[in-house]
Amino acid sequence: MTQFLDIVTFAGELFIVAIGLLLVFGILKIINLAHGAFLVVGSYATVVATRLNWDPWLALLVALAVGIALGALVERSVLRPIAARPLDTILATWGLNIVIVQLITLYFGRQMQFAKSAITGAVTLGGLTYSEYRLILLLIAVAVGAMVTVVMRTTQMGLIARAVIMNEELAQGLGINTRLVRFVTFCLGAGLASLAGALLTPLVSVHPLMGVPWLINAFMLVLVAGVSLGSLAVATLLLGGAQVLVSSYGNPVLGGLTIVILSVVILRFRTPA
């Protein structure tokens, strides 16, 4: 029991972390190697929130703000201008990625840092004790992923987006804002990326170079997934699982490589389209 739970609950954070990814690989046809640096911006958000004594679930809310902001401010003056040339933007986003790291440890440190959690106790199922809160990062994953399932598929927004996906110059054609939709997006990509990492402070230690195994896994996962948000379901759930089972009975640094290992075999022999 105590093994499903790991695997379940470990799935949900690969979701958390690589959903916005996904979302902005799908809609803006770009890698953004900048997202570990937004999942570590929003982990430093919530230790300093930590540090003033601000209540955790506030400090979920100013890290995804925050998200937010940093993602437009990038959007605007980094990747607009050099949206039609897809390495470029590949680049770019893996330069951003060592400016932020490197502009948090000067101003932090590389000490590990740690944060309050929201929930520290621990709940009884059929006799095992397990965390609450990693349950509750579960049920948050899940309802990240309906919220998001819902809008894509119920509201003229998420229709705008589907368009987009399909083919952006007929949607443009059509006299669709384009370049908003490119702009709201990666801001909600940054946004999520940035909750990821405060929904995450309170099971690791923060440091500057957190975000680096976290974004290798999401990154393949999107890869394995392509854009669905059911396949990237799937896809944590069973190369997450793999990894926590590689790590449990047999080697840690190795079940580190699952996903990865797996990732690449299965884009290998995968039937082209």
The other form holds:
Amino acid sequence: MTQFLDIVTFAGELFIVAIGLLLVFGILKIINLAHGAFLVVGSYATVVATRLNWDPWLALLVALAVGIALGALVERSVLRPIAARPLDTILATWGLNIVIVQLITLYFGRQMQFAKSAITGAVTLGGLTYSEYRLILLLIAVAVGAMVTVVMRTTQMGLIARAVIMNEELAQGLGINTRLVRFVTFCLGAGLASLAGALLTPLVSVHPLMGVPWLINAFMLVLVAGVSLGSLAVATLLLGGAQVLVSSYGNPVLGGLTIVILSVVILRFRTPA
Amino acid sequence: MTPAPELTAAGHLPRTVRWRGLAFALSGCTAAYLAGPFVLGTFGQQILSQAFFYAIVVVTVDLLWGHTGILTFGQSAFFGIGAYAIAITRAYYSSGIPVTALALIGAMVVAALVGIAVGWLSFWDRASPIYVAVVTLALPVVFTQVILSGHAFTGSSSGLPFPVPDISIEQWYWISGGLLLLIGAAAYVFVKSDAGRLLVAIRENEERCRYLGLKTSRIKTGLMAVCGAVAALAGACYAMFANVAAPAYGDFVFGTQLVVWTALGGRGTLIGPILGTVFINYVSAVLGGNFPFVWLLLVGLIFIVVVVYLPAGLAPPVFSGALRLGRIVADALGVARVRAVASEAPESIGRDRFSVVVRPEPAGTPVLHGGSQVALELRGVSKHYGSLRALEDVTFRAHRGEVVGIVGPNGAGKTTLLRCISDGRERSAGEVIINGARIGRLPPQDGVAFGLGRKFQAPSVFEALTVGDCLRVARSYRATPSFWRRSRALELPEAAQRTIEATGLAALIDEPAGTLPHGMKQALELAMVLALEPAVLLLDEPTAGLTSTERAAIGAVLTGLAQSHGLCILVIEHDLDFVRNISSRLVVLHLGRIVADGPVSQIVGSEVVRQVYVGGGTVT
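Okay, that was the form predicted on its own. Show me the form predicted together with its partner chain next.
Once more the chain from above appears, this time first in line as the rest of the complex follows.
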């Protein structure tokens, strides 16, 4: 039972980290390697909030806002000029990752940081004690996923976003401001990454290089999932679950590779749609 | 923001500037290298030795990414494999020279095998170019985790120290620099050779390469294996130089750094990435010691600026700036001779004047007898997209020496038909038989061996290559290209030669294909396909965008080919007059089915055709 909770909560963590990357991949058709850095920014936002003695819940909103602002800046200054060269955006966003991580290192140093958690303690469910925060995190992940799904399915904005995913040129021809759609999506993606970082802070150690392993896992999951939120949920559950099982029954160091290796193999054998 | 004016449309320096800059750079580098130990202290030599080893790996990154377009984050893993192979061998087994040499060879073999595995995972047909980035991103992650889980045996996170041979820093300087010169020179000769040109062709247009019979996946996998082995060699030597093998040698951060250095130096120029690597590593050792984070931040910022505004890297503007400076200095000194050399050199060096040679007909040239042999047979060829039937039970035969026109309104399935003939995987059902051989489900690169040649609807050429080089790439299926020589003569079969003469392409043989007007690209692609010496030629609107004179000329070439060589030609055309002039027979497609098939005279005026084009609706 604990294992089951471990799997679903870990899948929730993966989902909330990957969802921003998936949105950006679906609509801008680029792989944003600065996603990990946005996550780090969100974590450090909560660190700052703790230092200022702010409420941890407020810190989440601050992280979201900082992420969105950063995304806006990056989209305008770096991504827009190279929109026509998708492979180069991989490089440019990696450069951004270097710059952001170095800026954080310069200011905060390389050591681990501490941030206050909104919820501490555990709940008891039918004789089983489990971390309350991890369960709340899972609920938040489900809520974010549901919210994005509802927006995509029912609103005008979601309709436009889906149109851009399917055929950007046609959407442009129909008078949709695809530039704006790309801009908004990227801001949102960055905001979600930052929010994910803030949410993960109580569970992980906060330091400037914390983003890379999350980035790599999220990158793999998004490529396996394609552009569907449903597939992303399934992928995080299956691959994240495999990782939890390998880590607990096998070797924890190799367990960290489960998602990467399984994704590469799945990508090789999946028939292209 | 536009790129620097020196760049051509494809983002490369014009030949002349590149060659001159290279000559300058090479002599300068070699002189600086030889002078190194007399100028630098031990510390400087040590830093440069390290940079030289890194630069060797960067050469492999530039071959893979800069020349062939394979974005790799994983060259560090191969470097790490080499380092650990030597470290483990010398630490636990023997530090004798023969065993070390054996370990070196073993490391290169293992790295090559890993390279083949990476190729197998990444380069399947229709794989997106992002997949190789995914796989090579995973590779160093896997590598470091494996090293970490080796605990004491691999030294885990602190690295594995081992007994090293007694080699002084100055000796290491000569070894590392000599190895870099050797490998850099070999890479240079290779990319300039006939075989090396294929790399750029793959980067520019992999699909066209496949349809020219080139097994691009195999070529890329081979390149990956060789580059992996070279990186392992550098890693093995580097570990002996550094007295230790550390996980950082093979990790993801180092892998991305290699790409950063390549991009900063100037991808696809070889010399740019080498100089960039040496420069960045030297400066970061000198300055970075005091301000490591500021220095890294600066590199990151410059990297972004270069990727966004100077995609060709810093080498081209630096070179052309140096040239201009050199010219100004020469002017000021009034050295007429230097000026003359500087302005004439490109004409003689850079210009790639080569002569077109008509290939003599081989002894076994098929001669047309009778004219009733079936060259191409389609049996029940169908193509379904879900419930949509794009092609339904298409069955017909085409004979040698026959020019069959395929006509039909838009959406009739004409292009789909050509695709289903040339790419076995596209067919939902049915069979294609060429000269009696079933081509089954084989991909296009294998279809060429049966004698298929296909020209695409939109002209598909190699934009960054010259007209002559495009034709050479097309010939490489017939004549295996050399890995070190660059041939001067271009040998073409008569048909291809006649096509380039008739359309005036012969005069543009040194022009980059990307700068040609639309019609010329059409003609070039046709000539490229004809250079394959196909038995069955599939043409999708071959003359769209050509002038009427050019059309007539190409029409004459095609009919001549069919008659003299027994070539079977399937041609899609909207220009009915053109079709009437060159075809002996028409096949009318409508809604994926053949609705009429017969001699031109019979079909053109028929009721069926009128109904298909004008009446619409269903034809029974």
